[in-house]
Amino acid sequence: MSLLHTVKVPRLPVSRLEPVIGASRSARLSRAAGQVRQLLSGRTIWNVNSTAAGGGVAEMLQVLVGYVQDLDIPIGWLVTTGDAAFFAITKRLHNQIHGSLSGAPLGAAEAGHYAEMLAANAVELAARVRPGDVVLLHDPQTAGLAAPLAQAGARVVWRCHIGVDWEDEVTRSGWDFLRPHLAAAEAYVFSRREYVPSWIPADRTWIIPPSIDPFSPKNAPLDAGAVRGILVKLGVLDGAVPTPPAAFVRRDGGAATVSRPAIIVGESRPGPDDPVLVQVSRWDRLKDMAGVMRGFADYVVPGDDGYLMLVGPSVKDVSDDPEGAAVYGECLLQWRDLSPAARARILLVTLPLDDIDENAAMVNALQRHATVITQKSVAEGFGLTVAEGMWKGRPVIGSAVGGIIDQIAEGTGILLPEPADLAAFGSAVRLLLGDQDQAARMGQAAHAHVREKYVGDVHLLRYAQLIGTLIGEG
């Protein structure tokens, strides 16, 4: 049985990107992608992570993965196989580099358990990759994977989608673990500055924000009726007559429609014309789902009108993250202990991650119909969720914290230098719910500001220019 598996995508037309971001950035894309083709010249890229589905990291690839496929580029995408320990593990390291330690340090027992998973992977990976081709390890799941790549003839680019702001104890420890494995990559990439650790050379580091993709299931125009037909099957809604069809388009094209419901915790729905708050993450402790949900219940609840949607994915999917059970299970005892006024406007969604574009269709609808959405991290490593709903018009609440800060421009949304600060929180929801028309302005910069930094050509260029220097230098 392998332990690698292949992730098929499909070839995305580049051309779709040129009335969104005008034929000066297409063209810009075109002849960089030739340059790298000339360099490459019959290598492979390939893209490593450890899952195909539920998070942002594996979004990402298979939408620049299928950009790349039609600029003619060899490029591939294999995911790890990891045992439970091993995850819990990641999981760990995951926590410390965001700064925050969930049970003991690791220890030799944890590296040597996390080397040997790596090394077992390595032997599959080694056969696939030829000397000189490419390889993008994503994330701490990948970094054991450095060194047998780089012995094997591979130039191993880590990209970490991780990060704080700050140095610690707790930081220091997470880096320590995986210093030894990633001396042999030749670059690294992060998506903020003040995420690189001290010790990674700075002529070997690239930053790179993520981006979003304007035509994917997530993020492609849906009109009034598909938004209202996706919430009716999805169960979010009260008194809305499931007349519209729940219609969306995949990633290939391909016309289909959202047939599954969500599994809702909440006591009532909001109608098709009441305020929203909506938050779309990974039930994970660093989101801080519980602090939204208190926030809530305590500023906004008492005084005004409004529900909060607090979205995440089914936690039975998520492969990599073994603590999302746990958090959500938190969440919902959290839920059974607030007031019966909050019960009745506070709604845990989950949705289902069986069909990769269809739970994209969701969050789509329920982004487009959100009033105001929120990102209210206590650590992030960049947040895409933000610009994906800053896409969609609306105004976004976010902590101060890691890319969030990026993201959010002035007059785009509404940074809380606290995360904790849950008043503070509560105020602002309830200005931009309340102040639908600064509301709708907001939502307007929002979307030009996603426009001009963080589509996808921005960042495919980048990636480019980091080959290009790579390989330049071979």
The other form holds:
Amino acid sequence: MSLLHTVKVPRLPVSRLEPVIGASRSARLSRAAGQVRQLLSGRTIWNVNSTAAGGGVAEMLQVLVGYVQDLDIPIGWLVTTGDAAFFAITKRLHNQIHGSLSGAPLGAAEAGHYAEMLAANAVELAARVRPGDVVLLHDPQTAGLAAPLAQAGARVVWRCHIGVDWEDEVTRSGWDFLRPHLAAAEAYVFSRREYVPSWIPADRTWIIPPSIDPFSPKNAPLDAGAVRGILVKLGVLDGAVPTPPAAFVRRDGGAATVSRPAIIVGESRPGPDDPVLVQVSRWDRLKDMAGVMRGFADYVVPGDDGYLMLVGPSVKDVSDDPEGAAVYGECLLQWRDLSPAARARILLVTLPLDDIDENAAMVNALQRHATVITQKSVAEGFGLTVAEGMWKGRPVIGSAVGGIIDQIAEGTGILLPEPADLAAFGSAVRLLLGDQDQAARMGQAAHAHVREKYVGDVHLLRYAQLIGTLIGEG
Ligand code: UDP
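Switch from the form predicted on its own, shown above, to the form predicted together with uridine-5'-diphosphate and output its structure.
Following is the full complex, with the preceding chain placed first.
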């Protein structure tokens, strides 16, 4: 059985971005692509990560790889395999780099298993990758591939999507684990400068924020009827409303309809016009679904209208996130302990991941239906869900951590300086759920901000510069 899996991504026409980004940004992207093509002269760019679905990295690769194909640049995406012990280790590493210690510190046994698992993947990778190919390794799950790939003649770039703005003993222990593996990379990419450990050479470090795609099933326009149809199909709206078709467009352009329901924990459902607050996240403690529930139950339910939907992927499906089921279970227990009034206004929603495009359309409809979006993470590498919500013209209430700080510009939402302050969270929610005009104004500004800073062309241009420097240096 092979350990590496190729992810097939449909080619996406870059030209469709032009109405959003304008002619001059479009032309700049084409010019940069031409230069990269020339520099690569037939060599391939490989992306390597540990899951094809679920989470921000997979979300971005699904579209960026499609655009790069359309720009006639040879590109591939490979997903590695690990056993449960491996993903338990990488989850602990992920948490440590986010400043949160889960379990005992990682020791020699874990280091040995991590290296062994990746060495097995590296054998297969080295057979696919040719000398001179550029390999983008994503996140801690793949860092141990850098040395064997460099040895095989690849130009290795390590792309880290996580981090926190501070350094302490916990974050240092995570980095100490990875450091020996990372020495072989020629360049390093982080989402924010604050995330770069001090020992990574500054002249080989690139700061490249993530991006969203305006035309993916996650973000493409959906009319009000389709939104309503999808929500009714999911089962999150009061069943009495009429049900138009739950239609959406797949990445490959095909027409489709949402056919699977969500698994919902909730005692009642909002009507179509009730204000709704939505957080979409993996079931990960650092996303603090539990804190959002507590804050809403204690500070919004008693005096104000509105519903909360906590939305995440089905917990059996995100292979590199072994804590998902436990965190969902904790939320469920907490929900059962809520007052009846709170249970009537808070829904836990898990979305099937059997069909990635369908899952994306579900998220799209939920974000579009939301009056306000929140992302009250304790730590956040970037927080794509923030840009996704802003793109849909929704104001976002987010913790002032990591990439959320960069995204929520003045007038586009509310930043919470202290994510654990549930009273402050509650008053931000009450303010925006209760003032639809202000929410709409902020939402418009949010959309414009994302168009300027977080659409894929900006992201791809930065990669083009990186590859130009890497290959240009010889
Ligand atoms: N997401 C999804 N389906 C779900 C839950 C989440 O597609 O059921 C997506 C979400 O829309 C976003 C990504 O997963 O695109 C999460 O990225 P983010 O950067 O917010 O956090 P990460 O999971 O990478 O920590």
